[in-house]
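The chain below stands alone and is given as structure tokens, in the form predicted on its own.
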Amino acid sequence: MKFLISANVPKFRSVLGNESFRVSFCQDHSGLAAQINGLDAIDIWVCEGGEVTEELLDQWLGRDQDSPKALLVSDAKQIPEVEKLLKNRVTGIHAVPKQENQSDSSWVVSTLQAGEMLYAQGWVRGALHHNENDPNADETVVLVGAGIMNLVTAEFLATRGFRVRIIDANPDPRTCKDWSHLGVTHGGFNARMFTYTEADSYNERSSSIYRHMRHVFRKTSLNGGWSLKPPSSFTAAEIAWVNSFEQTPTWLAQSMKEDIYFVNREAAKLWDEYMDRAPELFNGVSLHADILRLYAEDVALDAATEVNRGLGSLMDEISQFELVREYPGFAAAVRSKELAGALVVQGFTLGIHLFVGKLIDRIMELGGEFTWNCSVQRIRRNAAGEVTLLESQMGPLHGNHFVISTGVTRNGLLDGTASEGLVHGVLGVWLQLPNLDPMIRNSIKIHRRGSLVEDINVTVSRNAQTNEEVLLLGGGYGYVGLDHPSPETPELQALFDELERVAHTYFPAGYRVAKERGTLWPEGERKFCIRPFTCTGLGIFEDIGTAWGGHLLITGGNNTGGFAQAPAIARAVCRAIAGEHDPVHVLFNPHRSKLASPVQYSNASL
């Protein structure tokens, strides 16, 4: 995605400053032809209107014809004349006049955001056109990957009368005893949380208190960063991913953060509807409502209060005094200045292994089929680029529609798609404490700004083997890119050590008991899970046509929000197959996350 700015160039330069990555400026309109015919094709042109000619439009629209084009015109009076020249050849044309009393910064940012959204909509409009046949109950949907998003999607589809077949490369999680052979949903601890900020953007350059985040993937966990591998060992794909994270401009990062929160709010409504529609899925899964959020600093507490109030999820604000009175165990954290205050927010936690076990049974009751230990290796297409089948180790897979949601894909399955290279792994770690009297009744999220393990989910649960009430702690950010880490690396050990310090700080009594028993890590295994991240924080939703008018849909990459956003993704899949619009189709279009410069990077650039 690249912008050309030929309107109010000084204002754009002033507002963007050094964040003009993927933006070309042309104040002297005589140089427009050179800019349009430059090395990189222009996707979005912000113009005054009068400088636009038919010749320039022909040159612009003749470049990269498979990519949508968006035109924004600052002088609304010029729109009719420009439209005559365009002859319906662009994705969208939009007037962006500066409003009375609108600041330069506000106008520039809103103009860029409008252009980027028109560009994303252009990709989706093209995708919707290939659904020529009305779906019916006789159709089969093949879902690749049996993680939480595809399982919820399969249940949504099966409930609507589709035949579903789920293929997964790993063993059946209900019988597999080795967690390291399972994916992120089944391989970690038995805990997941929903909050209105559970999926989030980590591009925080607009924040006055989180600006340190920009280069967080360039430092290893031993040096206070979020990488489990030294930057010198990054592959070209990993270098591009980190560069894209760092080069996401402030105006776009803020827009994407709001989009992620929008999907979270949609998911909240859908979770409520899901619990009403199928209450049996949520019985006996250690469901706990309302989340207690703890903050180590006043500044972070104040920022979170504002965010949650804006999202409509804030239920209560709790002072240090009130917190210690209700939860005496937190007194030590207050004395050591590790606890400034707390919020109660809307949300819930559940035992994910129990929940997906019920989901699998429900899908099978609806006629769904599961195939385990089957790796899907390639998307096969015809000369027109339409999908014809999927190649797997058990032979070709056929269906009316396909849904691929495999987490971090390392086998080249997504090669040739817009989603290729977008999803990388960021690891989190786990430990377990006994839930001692006075027992914690609400699951908790702890935020420690700048800490190695910055966000920690504390889920109230019950140990399936001992029937003991426990607290499951999960957190940390360890970038592994497209690798699978060795459990013995000092960088991974640093994350476990830091999570242990959090347990000692906030739950000292439970920590001492677990340490004495040797049960911090049940069965002596230090478990971790590798979460699928994109560089923008957006999930992905790609729609590719099949040769018979069906859909191949690619989803995932929802960072810490795969569980949280699962019903929103499931609804988006159902709507795509039905030829209907869903906001996720635009907001999570993979082209929004394809920000890396096309130049080749070398390890030396890090």
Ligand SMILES: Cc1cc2nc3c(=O)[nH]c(=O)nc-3n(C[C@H](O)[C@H](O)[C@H](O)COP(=O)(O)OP(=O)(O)OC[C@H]3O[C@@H](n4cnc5c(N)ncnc54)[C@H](O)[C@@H]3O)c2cc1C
The other form holds:
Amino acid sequence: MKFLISANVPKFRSVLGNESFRVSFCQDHSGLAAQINGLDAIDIWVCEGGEVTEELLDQWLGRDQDSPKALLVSDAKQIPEVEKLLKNRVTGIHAVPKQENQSDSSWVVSTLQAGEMLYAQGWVRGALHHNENDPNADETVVLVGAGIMNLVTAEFLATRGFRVRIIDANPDPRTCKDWSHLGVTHGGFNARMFTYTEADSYNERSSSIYRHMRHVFRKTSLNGGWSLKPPSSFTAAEIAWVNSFEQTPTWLAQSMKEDIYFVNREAAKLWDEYMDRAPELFNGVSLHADILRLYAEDVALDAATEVNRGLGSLMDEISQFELVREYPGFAAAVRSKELAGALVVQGFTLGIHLFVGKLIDRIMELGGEFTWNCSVQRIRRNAAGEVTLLESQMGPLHGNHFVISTGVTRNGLLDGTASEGLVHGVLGVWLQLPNLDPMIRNSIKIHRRGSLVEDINVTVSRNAQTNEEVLLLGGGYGYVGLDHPSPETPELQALFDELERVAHTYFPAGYRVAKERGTLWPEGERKFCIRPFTCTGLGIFEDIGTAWGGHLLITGGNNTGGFAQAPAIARAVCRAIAGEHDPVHVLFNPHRSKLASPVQYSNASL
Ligand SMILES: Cc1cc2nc3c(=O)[nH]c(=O)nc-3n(C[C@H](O)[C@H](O)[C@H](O)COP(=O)(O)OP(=O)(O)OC[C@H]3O[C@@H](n4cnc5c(N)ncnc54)[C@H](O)[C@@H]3O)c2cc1C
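Hand over the structure of the form predicted together with this ligand; the form predicted on its own is what we had up.
Whole complex next, starting from this chain.
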């Protein structure tokens, strides 16, 4: 996405400074033709109005014709004149927002954000043309991938009367003994958390305390970074992904973070409705409400208090003194200055494997069918680019609609879509402790700014085999691109070591017992699993038309909050099929997460 700014140029320049990636300036309007015909096509033009001529518009709109174009006009009186010249050829034309009492910097940011949103809406408007049919409850939806994203979606669709058929490349997770074959939902431990910040943007350039994050994917875990691969071994696609993470401008990262939190908030409402609508799915799945958030430092605690208050999820602030009184086990962490204070926030945890088991049963009760061990390989299209069928190991798959949610997709299934190459893997690790007396009653999130496993979810649970009350610790970040790491690498070992250190620091008694018994990793298996991550932190939601007016939807990539956001994505799927609007269609449009072209970069630039 690229801006051309030919109005208020000095103001934009002074605010953006050296952050002008994705923005071209043109103060002298005689240079507009050169800018418009430059190397990168312009998507959004912020103009005064008077400088826009028919000839310039023809040149601008003649380039990259499949991509939507948007105009923001600073002199609103000029809009009717510009509209005449446009002849409906742009997807959006708006007046530049009024500055009113805003500072220059907040006005520039809100103008760029408004332009970017028009552009994202343009992509969705294109997709909505495919909605020619009324959805029919008898229609079949083929869902590819049986992770949490598609299972919740399938349940939403089946409840609305659609016939659902779910295909997964891997074995049935309820009976599969080898966890290393499974996707992230089934492959990790039996625990997931919902909080209002569960999915997040890790692009923190605007934050004064998280600036160190900018190059976090360029360092391996052995050097305190978030990569399991040394940058020298990155492929071109991985270089593009990491560069795109780093080059997301601050103003854009800021609005994307708000968008991610917006989807989390929508999901919170939907989880509540879900628990009311289908309480049986949430019984017997180790559901625990209200999350205790622990912070190692005051500065991070203060920042989190502000964020959670803003999101409306803050329930209580707890001092060190109150914390130790209620949970004496934390005294050692306070003494060693590893615990500054805590918050209680809205949220919940559950045993995801138990929940998934119930979801699968319920989908089958509603007439849904599952096919395991069947890899889907290709989206087949006709000459007009419309989808005709999916090719799978077991032959062609037909349906009225398709939903592909395959997590980190490694087999080229998404080739030729806007989502191709956007989702890479960022691994996390697990360990288990006994929940000793005095027992922890709330699930916990521990934040240690700058640490190798910066955020750790501690879920109160019960071990299904031993029936023992346990704490399941999951966290850590290890970028793996599209690879599957070998369990033996020192980089992966470093993540396990750090998680062990966290266990020792915050739960010393439980840690000692688990260490003595050798049960930190039940059955000796050091489990890890790989989250689907985009470089912006946004999930993806792509809508491609089928030859008969149906939809092929691609979802996923929801980073650390795939479980948390699942019902918001499920609702967006139902609405897309019904031809209705949902904010996720725009907010998670894959063009917003588009990678910088890999050809511009080489390993030498890393
Ligand atoms: C340590 C750790 C802790 C986490 N904790 C939380 C948490 O507390 N809260 C939270 O919200 N999120 C959490 N997450 C993230 C969350 O688990 C994921 O975002 C979520 O499970 C992703 O689900 P998914 O359905 O998108 O992907 P997956 O679960 O990977 O599902 C994708 C499925 O597609 C199948 N598939 C792939 N390719 C094909 C193909 N070609 N054909 C057919 N099938 C295919 C795979 O077999 C797989 O079953 C955590 C992640 C980690 C690593």
